[in-house]
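One chain comes next, on its own, written as structure tokens: the form predicted on its own.
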Amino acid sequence: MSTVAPPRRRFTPFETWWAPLLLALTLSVAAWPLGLWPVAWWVILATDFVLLVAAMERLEPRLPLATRPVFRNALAIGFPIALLVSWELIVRAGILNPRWFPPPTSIAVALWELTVNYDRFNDTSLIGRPWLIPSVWASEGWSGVRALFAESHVYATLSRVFGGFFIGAIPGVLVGVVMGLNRTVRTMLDATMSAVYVLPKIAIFPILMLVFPDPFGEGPKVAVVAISAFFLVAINAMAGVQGIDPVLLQAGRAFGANRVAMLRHVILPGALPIIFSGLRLALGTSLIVIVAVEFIRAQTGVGFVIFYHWQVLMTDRMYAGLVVTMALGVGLTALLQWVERRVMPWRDS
């Protein structure tokens, strides 16, 4: 007995995935002779984005299941590229002022120049000229290599971020776990921490400059990062401990676990996901805070690069500094996620 396959449904032109793309292209092209791009470019781009989303939503269900992950990866990579291309075209067409919004190609050239050139006025470079390490090591040894690192803006920012992050995160985890376990400690510290947490950390920086013997050294910069990281980690660690499923606690007691065993095998593993969420927030906030501090009181660092080139109206290099900041944020987040996978391998399964 033969079975007849049901006829495939035929889509009208308005239901096809390419119809929104055709409409977006028509809108973009028709806006040129009408003179709409200079006055309403953001409306046109927003409409094109909505139509692009509609087209991709219609296209994905029509793809084989095996190719859909590749399709999503292509969307994740292709959209930023399309955004940069749109930026380039809008600036080249004179719709945006290249003085304030330099095209991506100019920013890429500025980033390359910052990377390969040495600023003799400030005795600094972006990444410390690592290609000179072999020759400097042979002639000057470790002291010469340290000098190369010392001239690097990226190294200066990362050293402040890592130093402050570890100084603040380690006691933050300890204090947060204790607050989660002990109601008395939580009652005593909760209101104080809530009050200090909401203070803008950049406003605390002048106080730290008065506290440290060298107000212009690295101490106040690292301290303000440590304070920023401490509160975020402590609050999340406390929430992680309090959010542990009571069933897990009862199971640990039923198996005769003492306090140390409960802390090691039940409480900490149960709170680790929330603790790492706090660490991720704290690491991102540390980078934000140190860049802001480098705006106002530093002669090295990525924040200094951004603010200095804003002052001299070299906006392409200012945007290059912003690109470096974003790259550092992505790299630091990826590093912390790698650590998280090593500490909590059971989450991958």
Second form
Amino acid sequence: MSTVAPPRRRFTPFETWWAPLLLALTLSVAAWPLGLWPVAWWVILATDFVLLVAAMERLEPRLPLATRPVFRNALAIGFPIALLVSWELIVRAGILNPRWFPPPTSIAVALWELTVNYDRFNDTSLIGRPWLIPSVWASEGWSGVRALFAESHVYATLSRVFGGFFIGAIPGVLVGVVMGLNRTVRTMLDATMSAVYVLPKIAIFPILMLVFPDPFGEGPKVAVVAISAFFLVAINAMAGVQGIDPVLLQAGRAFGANRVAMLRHVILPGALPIIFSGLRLALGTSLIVIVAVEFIRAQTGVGFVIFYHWQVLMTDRMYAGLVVTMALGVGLTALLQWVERRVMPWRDS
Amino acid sequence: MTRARWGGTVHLVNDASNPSSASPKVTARGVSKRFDTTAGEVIALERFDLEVAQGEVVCIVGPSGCGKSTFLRILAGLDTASGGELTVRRDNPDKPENAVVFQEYAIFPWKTVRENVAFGLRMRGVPRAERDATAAHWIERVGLARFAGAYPAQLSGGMKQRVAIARALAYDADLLLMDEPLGALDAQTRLTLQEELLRLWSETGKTVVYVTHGLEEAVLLADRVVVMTAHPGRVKTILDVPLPRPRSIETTTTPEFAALTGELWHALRDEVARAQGYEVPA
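The structure above corresponds to the form predicted on its own; please provide the structure of the form predicted in complex with the partner chain.
Full assembly next; the chain just shown is listed first.
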């Protein structure tokens, strides 16, 4: 008589979904009297994170199928919020120095103050006090509204980014497409382009300050953004044109497209996805470059807000500047993606 | 009219006065193609002779690398010959000389089905209303009316190739050039498209030069099958296919079809083996 062995049970350290959470809590608290936090805080945090992941992965299959997307959204939003809350608590508990790591609530307050208040010392405000536009328009007209824009740090940064981005990206696309189409042009320019491409564009800012009649004006700032955008866009546009499926070029020719029609109906749309990835890179780089430039030489701009408040040691406002920079980056990327969907509807399916 | 951008010559004969004249639609005399590579000269096509009559369907089969696609591309004006003479009789100088269907669909991903089918007409300067009507007609004929506004990314492989076929037919050239158009499709889709091609050709009476590597496909579709040798690419033999039309997939079950396919394989076997590197006594 033979017996069938019972199936071996998989080793499951935690039967319930909340057991890992309990373990994480016990571990974190027990580490306290043992004096482990100051020496091995990263080990404890990493372990807590792994246990948290384990708890969430055990929880998800127990939820009804319909609520699981909600659960995943809650995780995506909840975890960053949990991070901010822990930051707040850690600083309040006196573990982290609020001077270097101001708690999120005081960063929020600083952001609010920067937004609503006018900085008399620098003659600026963060977003240019747009709620004053109606009254200023009534009393001073167009010039008053312009003055409000001129005092805005966000407007200063955005106008430099957009100005430089367009001045650089449009010739970038043209030169890149020509390089993609013509082998001789490509051969002649490729080495130069590759060499300048890797150069950090901020390094040529001093040269640009010498070149422009007003070294401290907008000229060199816009120019350094334009140059950064140009090379990124040009190199991607070239790659986009070269990457077009040759059989599509043949099809265009076979059905009678002349040079102009080829460019319009085959080459440009074919290169567009890669051109757009170049534009996305260029936009991100533009923001990096302009913040760096505003550190060095500016009286306005988000980079100036960060650097100025570092100099006067108002770190909560410095962090507020970082938050604004992040918001600008997210907003600009979303804007470009919106344009991308409009321009390339065939990739939307 | 002569198209002569290379060593060889292509004559485009305008013969509108007598469209049913006995002169063949396509005459190739000693067409050759040589490539200069750093390793030396490669002969892709050597002294290729072929005549295609008006309304005839000619399939070209051969081992890979025999130059069958090269010949088709030269005929389409997409590549240049190194020597020889190629004559395409044109019965209507207002119509384009040829229309091509490529193996990899080659429809534009950024254009809708309608815009893809109307592309050739647009390039010819046909007014919008007229080209939309023509495109709608051919989209309907290949059974894609529901997808006229769709982009290729939303279509299956078989549907994409039907768009490519509709684009070629809408271009309204007398000479239809097809370069392994069904090569990338699965077996069932290929069968349905073979029947569709037979039906469309019988309705339009186009002259067709069709490159394929499928022997059954060649026998099913063609009036004559050209068998080519590889290295260098030459015509080995030309096989007549006297199967009656209209044909359909049922034709492939007849003993005559089996005999012809066997004959074609017999002609091709040594060439395929040689192309794959086996020693075959000549």
